[in-house]
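Presented below, as structure tokens, is a lone chain in the form predicted on its own.
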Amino acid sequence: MTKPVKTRFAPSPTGMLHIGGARTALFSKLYAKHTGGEYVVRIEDTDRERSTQAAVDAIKDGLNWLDLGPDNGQYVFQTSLVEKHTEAAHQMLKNGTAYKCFVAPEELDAMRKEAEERGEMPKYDGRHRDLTPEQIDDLEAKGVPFAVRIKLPLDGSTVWEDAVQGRIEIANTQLDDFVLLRSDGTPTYNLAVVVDDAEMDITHVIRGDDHINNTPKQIHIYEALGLDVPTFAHLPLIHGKDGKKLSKRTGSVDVMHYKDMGYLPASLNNYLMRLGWGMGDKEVISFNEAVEAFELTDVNKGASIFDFDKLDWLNGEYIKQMNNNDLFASVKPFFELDGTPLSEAAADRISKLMDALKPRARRLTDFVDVAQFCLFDGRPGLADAKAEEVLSAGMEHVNGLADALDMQDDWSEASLDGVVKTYIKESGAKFPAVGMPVRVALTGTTQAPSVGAILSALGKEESLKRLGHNIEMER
């Protein structure tokens, strides 16, 4: 009977969340929806001098923004399955696939230089690999400390279908009898996620390629305990435009400060999906779709590129699906960050213009860039000597304008879009001579939104009153 498929994100809590690691959480739960399965996280948290509280939280609040959680809510800890892993290596010493090594560090660090001398890659040569249980016996009554290795095949090779990366086949000549248990009884990283995915039934591990060579390691640990070899699947790496692995300033940043830069998660995750994956040429993909369509067999081989031009396109598309009323409230601690909350005339402008802002808002941040003019009351100062220019040239429309729109009483955006319209028909004007001076006066800057929309949102005292001190600028 084929077992139910369980996928596992497994971070080590020794830094933050990073893209590649969330990349694989997202297509570790992916997967594990499309089949019907299962996605569980387990924190790996054994090394103990390196391991951290302040890393565990970023991994949460990373992969909780991100929906990425486990699926029930709890996070394993790899600290809770120790003795399992203590359990595990002594029966593989019963079982002679494993054997107690009592060679010394300087013997260790002798061995690898001689390796390096004669270009060879540096590996343990098997010395106690055929002690005697006299000679065991003898050196344990002495007190010398040992490691438990295990005992690999000296030929042949180890091969396994990989799930996205295809037939892997790596000669055991390139492995050596490494440490399952180290001298002070605590496991290494191979024998313990062994261990950890076979007790918590782990059918697929979907990890970085940057694990290939301990994914034969790992076979053997399987096969020594009787487990059954889980499907693996090895991700491309993430590359920079640079085509170098990526670095703080091409991508590889803390995944929470992609949210501190103004992105949505949903869009996050889309442009995520599109490193290595996607449904042909099929941009925009909400995460349901995706679990529709998922399979690790149409993961990319190659690595990705990650391309900041292309998550902000992204991530602008989503900030003109989204809700009005949620966008505010997305966008609305941007514009609170100094601790100064917006103003009860501020927080209305600036909902009311929504529609209007979208189109020009790439990030979140951006907002507070192209709504500035909403938290001035009156005059708001020139962003530039070519809004100086512009508005010095278009005064007399500026003073025209005001004069037709203090007659006005219905200030909706179409009947103020209504008035624009007459008063440029009535002038002989083109749009352009009327509205950019007009824009400029109501918001210090050419790069504005519709002037009825403008407008509309200010109210007609604030607009009135804008207009009346800029009129007061001519020169």
Contents of the next structure:
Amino acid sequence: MTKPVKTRFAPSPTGMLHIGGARTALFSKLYAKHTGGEYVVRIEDTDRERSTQAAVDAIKDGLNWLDLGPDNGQYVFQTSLVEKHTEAAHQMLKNGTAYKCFVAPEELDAMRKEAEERGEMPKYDGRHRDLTPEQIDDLEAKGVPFAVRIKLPLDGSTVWEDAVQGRIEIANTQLDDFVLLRSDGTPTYNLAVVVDDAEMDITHVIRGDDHINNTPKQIHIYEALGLDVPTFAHLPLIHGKDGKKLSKRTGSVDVMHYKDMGYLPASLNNYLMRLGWGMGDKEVISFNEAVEAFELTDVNKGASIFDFDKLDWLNGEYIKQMNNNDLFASVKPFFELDGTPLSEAAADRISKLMDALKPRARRLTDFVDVAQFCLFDGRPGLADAKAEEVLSAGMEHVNGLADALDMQDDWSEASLDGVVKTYIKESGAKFPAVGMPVRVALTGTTQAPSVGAILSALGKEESLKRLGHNIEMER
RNA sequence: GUCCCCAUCGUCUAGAGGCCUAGGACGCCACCCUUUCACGGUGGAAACAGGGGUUCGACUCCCCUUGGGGAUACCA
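For comparison with the form predicted on its own, provide the form predicted in complex with the RNA.
Then the entire complex follows, led off by the chain already shown.
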């Protein structure tokens, strides 16, 4: 019989939620959902030195924003399991798969240096793996501190069938008797993950392929403890523009920074899943569609480069799909970054402008740029020399249209467009000669939505004020 | 250095021996639409790293080379 699938995301709380970690979490969750299994999150906080509460919170924030928190909402902390770890080490000591090593750190360093000079792989030479019980007792009596090391086979190889990478074989000569328990009695990472994953009944270990080299070590621990070895799935890493592991230099790594940049969580998830996985020609893929189709064996083996251009495009697609109310709600905080809430008038104008703004936006921050003119009352300041030029050249039409508008009562975008068209026809002018200066008078810039949309959003009174004010200024 | 992994347009990818004259998407270019900027539409340039095999037939399988990445801790 097969156990129900259980996957886990296991970040260490030493910083923000990394974009690569987010994808690991995403794939772990997708696979669990696909198989009807469970997905959990375990915070690997055994490194007390580097772990911080702030980092724990930051990781939770990132996960929550992307809706990648654990299924049951409960975060497991590795430190809560430490007793199991030391217990496991003692069990291994007892059954002969581990031993006490009294070699001092300085001696280890020297060993490594020598190996490097000889051009060999630096590894522990196992000098204490066969100490006699008498020697051990003697050293312990003297109070020499010891670490517990695993006793690995000296030959042969370790093999596993990786769900994404395929068969991987590593010669045991490449491995050394690594430390299980430090001389201060604390467990090391490899011991802890194995014990925890077994304890939590994890069936599929999905993680970045920078863990491939840890896998044979962990398999030996599973075997020494008589535990079932889970399925491993090593995802290719995400690289930055420079082809190297994603870093702050090559692109943003903090997931929350993407929120600040105006990306939607759904589009970031969509983008992330397309890195190394896909559904044929489909680009816009919902979470549920992905759950339906996701298979670990379909994941690519090669690393991929993070491309902001495509993320921008995808985000724009998601923005276009949103309804105006939700979209306005998402956009609103970006107008209030400085802490001042949007005025009622501004909020009203912006929400009326949604249809006009939507097709031109790629990030939520784009709304702020284009809708600046909604934030204040009265005549806008002119953006640049070009705007000034256009406005002074077109004052005649600004005045003319203002007169026509004054008699208009129906202030819907469609009928306003009609008024503008009629005015153009009657005045014999070409559209740009009218539209551009009016746009400038209304918004201060030449790059703005259609005149009808602007007028409609601003309302009659404010529109005429802006146009009229200009008339006075000019006189 | 040693070990492991990877290799299709600039980027993300489709491709499981003949369907490939290598498909899609982003980006780029051109044209169309147009009330600026966008959106949208149409079209275009753009790739199987190289060399050997295997096979009637290789993008697809094997080997080598090259290139790239990752790992090499009493960190996780």
